[in-house]
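A single chain comes next, written as structure tokens; it is the form predicted on its own.
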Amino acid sequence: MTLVHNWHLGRRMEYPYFESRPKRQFAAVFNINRCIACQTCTMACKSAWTYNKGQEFMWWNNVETKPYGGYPQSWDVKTLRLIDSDNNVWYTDDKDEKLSPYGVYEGDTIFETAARKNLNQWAVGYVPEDKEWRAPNFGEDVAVSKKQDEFSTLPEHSRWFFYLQRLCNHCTYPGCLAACPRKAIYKRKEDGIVLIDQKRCRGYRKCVEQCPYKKPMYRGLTRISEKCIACYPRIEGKDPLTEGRPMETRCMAACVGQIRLQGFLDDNPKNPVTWLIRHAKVALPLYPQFGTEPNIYYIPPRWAPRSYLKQMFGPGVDEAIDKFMVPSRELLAVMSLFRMTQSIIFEYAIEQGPKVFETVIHGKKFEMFNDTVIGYGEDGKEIVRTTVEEPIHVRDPKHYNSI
């Protein structure tokens, strides 16, 4: 074991391998308030990449209802039970803000949890049962309910769910690429893209057992296993549609609800998907607790109870809806770009409009300015421009296709 540096923790901790860091990351933000589960984003991703004999309960995205569902059953629940999730703290008292903006986690990790229990592996995990996987929208729509006849109120619901996008994680320091003892498992230098090496993996399914998230999958047909490759000849440019520009993936092109915006996640704070997660801090990680640096972000849930949300996304969430619910004139433009183009956004910029609404949420001052954000290219060239209120069209009632 080595000790390297996860900022999600706000330390060091022990992985296999030495830090390595990509020069931009591959990562996406989702808001989890905007999505419908009309899985879409399911279908494209099935359609493209898992219609194969032996794919058959492959779902590399996949839209669960919580707190109940889950890909494979209860694969979360299962996971904070090995590292004793009761025990763990957060110490939020001494915060930096790039290395630990959410504040410092004092427990186990699933690299640390496996090292503390001598269980000579890397990590702590489990191999589903094959009847976990037999449904992918297990759970849907059923809801925490306490009184048949009570009414819902904000801030927090008492009967609630909510919807959780997930695909692989493309983790800093992946369970998988850990546990794998053929090294088939690696990590992209110019991307963070996490992709399996199919001549070389032997089907030992130590992946399937140690990723917390359980995103690889065995595939009995080949005898190998398989996982979300980020759609990566699109993150490349050699989709003709983009003109080789970089674009988004299949999952996140196809999104109805306009949740997705996906990027990369580097050092440059006009970037979109940097700046929602490093600057504005209103897009958390997924269970940040497991360890392994997770790059898929989400906005929290409004209705949901803060502790529910806390144990999944870390101590981060008041401040995160906080801001969503009352969103500053920079945050409503940036979240404008959600789903305003395929081609990936390298960088933002905000032209003044005029102020269109005032009101007052929560008892906060809330003013809504008609800005034009523009999203920029990797080559600096503009891509798209978008205005926070949309347009209204009103058609010529004298038309020649009306009944």
The other form holds:
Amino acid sequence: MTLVHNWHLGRRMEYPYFESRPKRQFAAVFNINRCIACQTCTMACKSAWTYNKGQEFMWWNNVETKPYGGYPQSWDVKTLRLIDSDNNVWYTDDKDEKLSPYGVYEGDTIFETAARKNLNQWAVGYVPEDKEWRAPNFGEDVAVSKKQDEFSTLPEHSRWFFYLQRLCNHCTYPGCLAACPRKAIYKRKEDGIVLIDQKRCRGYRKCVEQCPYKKPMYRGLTRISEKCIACYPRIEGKDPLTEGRPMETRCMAACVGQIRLQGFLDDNPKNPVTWLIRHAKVALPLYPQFGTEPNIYYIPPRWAPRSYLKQMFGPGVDEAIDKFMVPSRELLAVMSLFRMTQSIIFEYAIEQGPKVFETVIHGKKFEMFNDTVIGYGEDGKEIVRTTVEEPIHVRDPKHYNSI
Amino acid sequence: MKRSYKLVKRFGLALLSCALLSSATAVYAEETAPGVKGMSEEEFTPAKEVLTVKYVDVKKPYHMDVDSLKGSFQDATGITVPLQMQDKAFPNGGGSIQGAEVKAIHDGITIYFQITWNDPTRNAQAIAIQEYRDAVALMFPLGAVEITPAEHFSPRMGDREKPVNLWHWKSDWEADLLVKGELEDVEERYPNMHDDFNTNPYSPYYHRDLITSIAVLSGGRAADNLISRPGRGRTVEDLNAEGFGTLTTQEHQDVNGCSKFEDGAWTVIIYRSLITQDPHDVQFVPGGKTFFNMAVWNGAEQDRNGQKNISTQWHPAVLEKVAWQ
Ligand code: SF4
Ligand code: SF4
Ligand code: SF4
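For comparison with the form predicted on its own, would you give the structure of this protein in the form predicted in complex with its partner chain?
Okay, now the whole complex, with that chain kicking things off.
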């Protein structure tokens, strides 16, 4: 094992390979608060990549209802048990913006648990059986029903559920990649996308076993494993629609609830994805304690119990929800970029507009400005321009009845 | 790992990394590569018992199967190869099968190895995610090498610049040969998988053309992975390796085999012509000596890859001269 720095954990951790970060990392921000579980994302992926034989059970993108739903069933509870979930202890008195923005995780990751228990493999894990993959929407819309008051009120509802949108996290320290005894899994230097080499894979299912998020899947037809490919032809700008510019993935572009923004995590503070994750800190990694440094980031649902959310998203939850509930002028502007274009936005700029609204939210003053936010592509060209107040378009009376 | 980070914070990250580093070195000191433990001297010493590859006029049957070859093996003397869990390279595993009996014959043209081992369950399908195949592999050093304790040649997957040739028989490949198209399809396991795993094979929702037409979405087939390819025409994969994690399917496949599962025991016969044109293949000369090693996978115990039952020593094998030599 070598020691690598995992900024989610705020410390170094053991991993079989040296730290080798990509030039820029495929990443996305999902605003859980807005998801309507329409599964359009799920079907967008399915109709692009997994409609073939032997892939019937595969949902590279899936949306599950928490806390009861899970695809495969109970994947997170089972993995948390393997790393001893009571280990989820964080030291948060002292933070470093760059190295430990959420504090320091004191428990063991999937890699460290395997080493501590002398399991003679790289990480703890399990292979879910076929029946566990079968009903991807088990538990849909089932709420935790603790009847205390007549009405649920914020900050925590006593009856609650929320939707969790999941795909491969294209982790910085992938469990799947560590687990593969053949090195058939690789992480691309140019964008951090993690892929299974379909020629080298021999169907050992070690990746299925040791990915804590259960995103590699075994295909009986080819007897080898497959996983989300981050729609890499789109990321590479191969789709003619965006004229060679990097394009967001199918599941991102299709999002009806406009909850998703995908791009790259890099060092540019004016990159919307980087800004939301590293500077505004409203979006958090999923189960950071697993130790893989996952790259899909979530704005946690403001109504769910904080203890549950902290187990799921780490100690940054309170800060993220506070910032989301009373958004800053900049946050509001950046959030207006969600789903305004299919081209990947590399940088944004804000042009200030007039104040249009003012109120008090949870005792805090909130002002809304109708700022204009502009998104630029990789080439620095403007690709999108929108305002905080959604523009209203009035249809010409001539077309009132046309569809 | 559980330790107080308050202390660490006070003394800075340097202390933390030192602490981690030292614990890491302590635990992995005996590793020769990440996740690979060093080998003992014993393992570099070949076994004493020599397998005689008996010269027999085999009269190759038209249909190669275990029963028709049975007579040819009658007078061959076998050796028992002890097996144990694989405990050197991550992931470790195996240990459910203690040994196998190996016999070998040749007729001056083809060499046949017969391997017999006890396994209470026949696992000959790897379509469901939780199902793994039974398998056996033979391994030979590539080229003419004399293996002695002085001349280290790893009995486990070979080593850099010490390549090995492996013959990997797979129970599911044998089952594949018996079905139309020579690949057991997902329907063999799930008659109606496209329709929520229901068991009605006549569902009106099944659009065979759509579902099976686009080979490019079968990654393994598009990449021409032998494991995914229908109609392989063989049950044994011909491979090379130069150490752990380097196993590679050969471009040219030369080995075949047949099997029988009866009364809780597998009998597998693996055969190949003594000489091939392929520089990546081991070559056999009547009257000559070679070495082999082997491993057995027990599907019921989730054996696959390095999770297997292995022999930790090379075994010498001497080919009898042919009658006219
Ligand atoms: S398309 Fe968007 S809103 Fe609909 S389920 Fe997916 S993430 Fe949620
Ligand atoms: S989410 Fe799983 S499959 Fe994806 S990169 Fe991380 S460990 Fe690998
Ligand atoms: S990124 Fe592409 S391949 Fe991955 S889940 Fe989304 S649509 Fe599917």
